[in-house]
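Quick heads-up: it's one chain on its own, the form predicted on its own, in structure tokens.
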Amino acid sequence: MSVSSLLRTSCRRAFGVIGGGRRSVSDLLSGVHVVPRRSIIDLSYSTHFMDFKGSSIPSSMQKLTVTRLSQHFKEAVCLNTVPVPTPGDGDLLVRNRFVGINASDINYSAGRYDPSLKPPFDCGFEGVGEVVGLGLSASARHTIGETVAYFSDGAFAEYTVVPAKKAMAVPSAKPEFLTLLVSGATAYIALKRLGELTEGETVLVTAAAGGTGQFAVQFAKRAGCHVVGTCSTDEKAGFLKSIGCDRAVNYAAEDLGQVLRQEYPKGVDVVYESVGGGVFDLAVNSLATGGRLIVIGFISGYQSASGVATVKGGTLPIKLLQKSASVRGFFLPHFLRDYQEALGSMMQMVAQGTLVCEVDCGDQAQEGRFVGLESVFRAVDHLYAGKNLGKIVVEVAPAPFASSKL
């Protein structure tokens, strides 16, 4: 008998049709336990993929959470143990290798950016690490084991769920890539959109040896400008000269106002300003005719109750009018339409070896390298003590021993 004949006979026997007899459906099902129908594909796993074996994903993790609003980071933030989250359809689950420290971390913990946000909430703006889980839609552009850098809330954690659209694939989990996400992008976009740099102009960068200042110096030089950078030590001054700064001013040893008056009597054309207070006032007084002052921050006031350092605002209108000058504010989330172009351009510079991304991992700090989430507190103190050279980065976890295999 052929295979097809055997199949037809088996089917007829199953339904009681041999010899022309026919049994009712109720007779056939009598005494039989009916198993609920199920799909061949288990759809319960179709919305996300988690590489538990290759990545050794634990059931719980540590993360930093803002539990009360305060400009004092240690008072506002606690280290908690929570379940590892599962990514949604358009999300990635990233195991963080490095996270970045920003002066504005304490503005976020103080609730200054979004007054409607109430504790508890996650903190940290940027990270780089490996994708260990992802949603179905996210899998169209990313894969398990891929290394990504991202600019998204909740980075101060061992694992972070990140919208795929906010992540960028990078060659490796090096902290240098992390420096581009906030610090580099701020300098690139602010100078391009608001600085309107012209070759031969003079640009003053305050806190020039810091996370974003280092990039402002380099982008201004690429535009053909003469760059003046402020810093607090001779070591930092040497670093600034190494990245192209024409005049590094160590304000601990020199009077910045006197330097500007004597060496730049016609004023400066553009100021990239992040300090605030008296430095802001000095920068306004030093503007040339048609000068542009870009406010990207005012760190000198962040640790105060108001978050703002006092400036001589009463005389500002007349000073700007007399010089046809302007003060322009820059907040990165308002310029996200320029973000991808900025990252792409900077990544190309890094690949070509034409962009320095200085990282401070705390190797010279008194208690040593910033390793583990608990060292985020030390890293924030390191920044506000003005001890950093370059972008402060915390190593959350060491490199994995085995590659992901899904």
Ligand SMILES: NC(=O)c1ccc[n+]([C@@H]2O[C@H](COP(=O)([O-])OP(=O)(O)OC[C@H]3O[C@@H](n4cnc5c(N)ncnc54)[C@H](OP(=O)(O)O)[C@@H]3O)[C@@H](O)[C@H]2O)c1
Contents of the next structure:
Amino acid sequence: MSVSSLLRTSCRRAFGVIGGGRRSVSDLLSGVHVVPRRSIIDLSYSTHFMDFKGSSIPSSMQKLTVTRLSQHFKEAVCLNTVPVPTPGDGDLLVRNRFVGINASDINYSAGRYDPSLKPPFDCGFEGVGEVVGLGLSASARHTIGETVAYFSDGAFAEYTVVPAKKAMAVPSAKPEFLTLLVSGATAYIALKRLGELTEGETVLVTAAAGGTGQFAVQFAKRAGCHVVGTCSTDEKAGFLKSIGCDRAVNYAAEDLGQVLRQEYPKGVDVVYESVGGGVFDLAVNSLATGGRLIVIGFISGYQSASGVATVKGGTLPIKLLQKSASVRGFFLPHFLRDYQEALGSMMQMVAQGTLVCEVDCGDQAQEGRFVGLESVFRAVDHLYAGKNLGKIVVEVAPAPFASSKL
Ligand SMILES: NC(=O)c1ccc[n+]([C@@H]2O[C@H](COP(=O)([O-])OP(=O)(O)OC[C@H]3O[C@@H](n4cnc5c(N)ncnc54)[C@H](OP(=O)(O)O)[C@@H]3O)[C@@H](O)[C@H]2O)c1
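So the form predicted on its own is up there; where is the form predicted in complex with the ligand?
Full complex below, order starting with the chain above.
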């Protein structure tokens, strides 16, 4: 089911709740003395401040807060007990089931995203959970009990207030949906808008077995390209082959530069580059004539004070000129006009069973599965140790029926 049809379904359900029939909000208000707008928590007053399963929303909750700016997540972030927030008119109150971990969680905690943002501030970019409260305007598109996935700040909390326009109804609270919101969307839109992929071209994906890399591999294959993917273990290389990667390079066992020189002497046409530093330099040197290198990130520099991995910038102009090649930057928030189409298209692929959304919930991690907000710290370490296979997801709370008092 597409996102738009999912949203339409949720609208229909919301109207049913409001009017007991199929009337729109404006129909309901016509001829009625309009009182000033106010926010409400739950449209069913009989269960005011109660979620759809009948278990009370507590008055307080846990959330992660950035209390000082640092690229070292544990130094920057504290687990606090705070009041459960109240949604505004256009907002949802979501009880988070799962939240996604991103490499840039430490860029955010270091204040690199928005330098005007001063601590304390919330963190976490994405979540999946149940709507347990909502404002009046938000009720036009969503309803209590609905499961939503969202890309919005403040996800590292038991409950998050989410603007309704940033939430998408999903069939169930599966962690797989979290792989699409940032990681999948980045790969989809970056390759579509900046990749200019043509069938038969060669695409190099770095950090290929991670959250976003896995999607870049699959979308490049769907475009009929030959895909080379880098990773750090044989297990990850096996996974890459299973999702269609033609040449998985475990750089801990093989020299990436040598592989590229020997096996791809004409160079690679497109690079989906997430590592930076020496890998960026290598990728520039490996570009074919007319090649396009998309800067997705430079994770090898994020843990440093500057946040940037040094590259050989001085020789870049001549290298690009000699090959009529280009280096292009991509930052997802600048491409939100493409977001809905990307999500809809990926949801269709998921429904058809043609897109692998690999999730790493920490089952293979030393201290076990990532459960509870406190395990976000372990999950960030897991990512920076390069131990993840697929998108890292933390389970914040058990399924609602498990905690329901009914
Ligand atoms: N531009 C955007 O809008 C956007 C959006 C999303 C993500 N990104 C970028 O995409 C990249 C991947 O992010 P993600 O959240 O999806 O993480 P991820 O790929 O799930 O995990 C990061 C992977 O990078 C490799 N890695 C970790 N630390 C490294 C280091 N210090 N040096 C070299 N490689 C390291 C590891 O893979 P191996 O050990 O297998 O190499 C690790 O599994 C990051 O650069 C991130 O900033 C950008």
